[in-house]
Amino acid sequence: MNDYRRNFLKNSAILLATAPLLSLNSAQAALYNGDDKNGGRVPDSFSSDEDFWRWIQTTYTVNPNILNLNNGGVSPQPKSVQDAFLHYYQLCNEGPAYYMWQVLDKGREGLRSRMVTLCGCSAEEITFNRNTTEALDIVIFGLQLQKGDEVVLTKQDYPNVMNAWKFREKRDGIKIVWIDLDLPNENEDDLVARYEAAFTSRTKIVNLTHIINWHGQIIPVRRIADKARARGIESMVDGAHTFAHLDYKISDLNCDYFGTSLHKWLCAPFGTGLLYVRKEKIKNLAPLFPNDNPDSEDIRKYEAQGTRNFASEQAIGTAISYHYGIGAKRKEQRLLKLKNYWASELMKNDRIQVKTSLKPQFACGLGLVSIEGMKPGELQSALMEKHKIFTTPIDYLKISGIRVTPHVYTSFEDLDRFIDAMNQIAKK
């Protein structure tokens, strides 16, 4: 019996004996103490240990009869996060005006401090909102751009983000410089060169989607942000599909602005997001909902949202604890392993095309796949109606297929079910 299995069984016995006395967060800590930076076990040893991941699967309340492979859209929360949300929600209902404004509203400062370790930046550079779209819209509409100023985008960026930039182009006369990426692309130098070729003396900011949501391509945002900064160009990163998915800090990217949704890979409550603004940029970035001092250098000027969902916001803290429990590197390795497992198996079928890289520097847990002769919507319907497997159909520009996004609660048995279903459909 290896050391991990021996410790697993020992700690499991302790957990069962003391379960009535433990919250789920405490139980997690007793079981696996997984925070990488605080002495957690070696991630590689865990990424192949199914005992650990089977326990993780039991902490979710997903319907076992429907296989959800659309976690990239919005992820379910583990039971501990659901319980935290319900606790705060019920607390608010005991006296809304008191508990919401006098108690939970003050809890944001503690949450901001906890998020620092995950982001690798100052608490004075982080603010919370509802999703990536809202976070990036604050930047897009808050920048002091003038007629003729240029913004670099790709046609593969997220539609809501492109639409916001198009609106500024229409309203203010800025110019969007479009890049059309041919993806998947396993040449990092080529990706960087395509962005750099679009820079001119009029370029003010480059929009960078860290993982292209359509098929999982990882963009080398740090290298592009470095090139931009050297030319006095700002960078904004759409981190919707990388935050708590890939093991990195926002500070690693050297960007000026960053937005993400916390209800995807962090598994925080629905409708939670985060915005990062480099400290020296805050003063000149106008808030979308102004407070009494919109020219302030205080990140809190972006929090004048009126009545907000305090329960969802405060439960983010429990999602952070859960993420630390697994460990960032361990989680990334698991998500990559899940994607590469189903993708490698389906590549054996000549009628099935996997359209996402298997190399970790170019993709991780999100992938795109198609069956020859089938439209994405047809394939999505066949999987759901006949096999109760839920995926996302993608038919956009040159990108066609179904997007497949397992999560940490997805088992290899689940993926075998998906693989078998795809091979059955491909036969017909």
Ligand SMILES: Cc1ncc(COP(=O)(O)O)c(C=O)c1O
The other form holds:
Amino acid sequence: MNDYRRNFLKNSAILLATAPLLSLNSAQAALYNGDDKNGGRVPDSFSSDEDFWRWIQTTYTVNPNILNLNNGGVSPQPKSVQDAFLHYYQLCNEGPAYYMWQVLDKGREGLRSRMVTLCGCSAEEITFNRNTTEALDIVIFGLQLQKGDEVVLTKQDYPNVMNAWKFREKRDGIKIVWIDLDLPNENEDDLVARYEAAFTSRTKIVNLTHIINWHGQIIPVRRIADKARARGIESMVDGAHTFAHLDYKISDLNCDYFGTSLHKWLCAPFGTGLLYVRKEKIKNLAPLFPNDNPDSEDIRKYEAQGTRNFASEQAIGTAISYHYGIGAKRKEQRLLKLKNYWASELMKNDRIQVKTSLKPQFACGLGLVSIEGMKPGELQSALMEKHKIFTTPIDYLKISGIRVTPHVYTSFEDLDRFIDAMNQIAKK
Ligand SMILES: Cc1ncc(COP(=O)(O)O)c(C=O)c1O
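Shown: the form predicted on its own; wanted: the form predicted in complex with the named molecule:
Starting with the chain above, the whole complex follows.
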């Protein structure tokens, strides 16, 4: 019996003995005491409070028989967010043109101000769209770059983002300066130095993926953005995997542009995203879908998207409430704890290689793992076909394995199921 199971059985006995005290109400109270206050308890103690996390599990509608360990691709929404979405969607169907344009379209300003506390920037720097790809494409295609201007990218950045830059290279003659990172890397100075070494007098912007999606490496974006700024170079952060996963504010990063998908770690409706543009950069960043004043300094110039999914957009507000309910720090610590649990258990098996750091400075909830002699696709199929465990295979450059991303509704028992399946497969 492993340590978790032993402790779990011990704690379950205590839980049963004190059942009236640790009822749903205490878990609910804990939820509503969330965010920074935590009811007087330090977030770390909450991150292992199993009755609280069990209650969180019941707020999702995930299929309990398929173990979804690919929440990094897109996350499910808690029931409250689904309900909000359905409510707004049905409202739209009561009279689309009226409810969409005259009611829900007006809700965006309230949503923008609610985002301020999560983002730590001014409401005048936040705009909503469909996803990270769209947010970052607005920046990539909106920048006024000339032939020969340089942009710094790594080969480990996200394909859609690399493709957009490559397109600009082909169409406009800008130059991409590529960095090839050896990851995982637990040396921050080295990571910063790799980016810095790529800067030249022609560098205009550096593309920074905050968490590299392939294996969960955290890039020290603040330090690199500071170095860039000191040389007059702009920075654009791909925050697809860090927003509402790590506890930080966009303003902590000192970047000029930031894009994220709200349907990942925030658990907002599918197809919701956010773009941050530093106030003084708005004027010169052209919109992808222009309104009547594309040179304006108003962030709303990026919102001439035409008819959109107003229901999804409005339900983002409920996802923010849910996130605050858990508490940003507590969520980050829980996600780290889940990853480090399965990763350290699997590290005990000589045939299994964990390819992600266990240190909070370098990784959090996402991890990459492989079994000796097995292709990522074979391992993914073995897990799915026999054990109904869903992961995603990664076979890209030197990166090979399955990516495993639990979420707040994942329990340690779920992870034990995954650990057992991996050990069984590794025996063959
Ligand atoms: C690092 C990174 N950037 C961007 C994206 C694109 O996200 P979306 O498909 O929501 O636009 C992803 C998707 O997984 C990602 O991992």
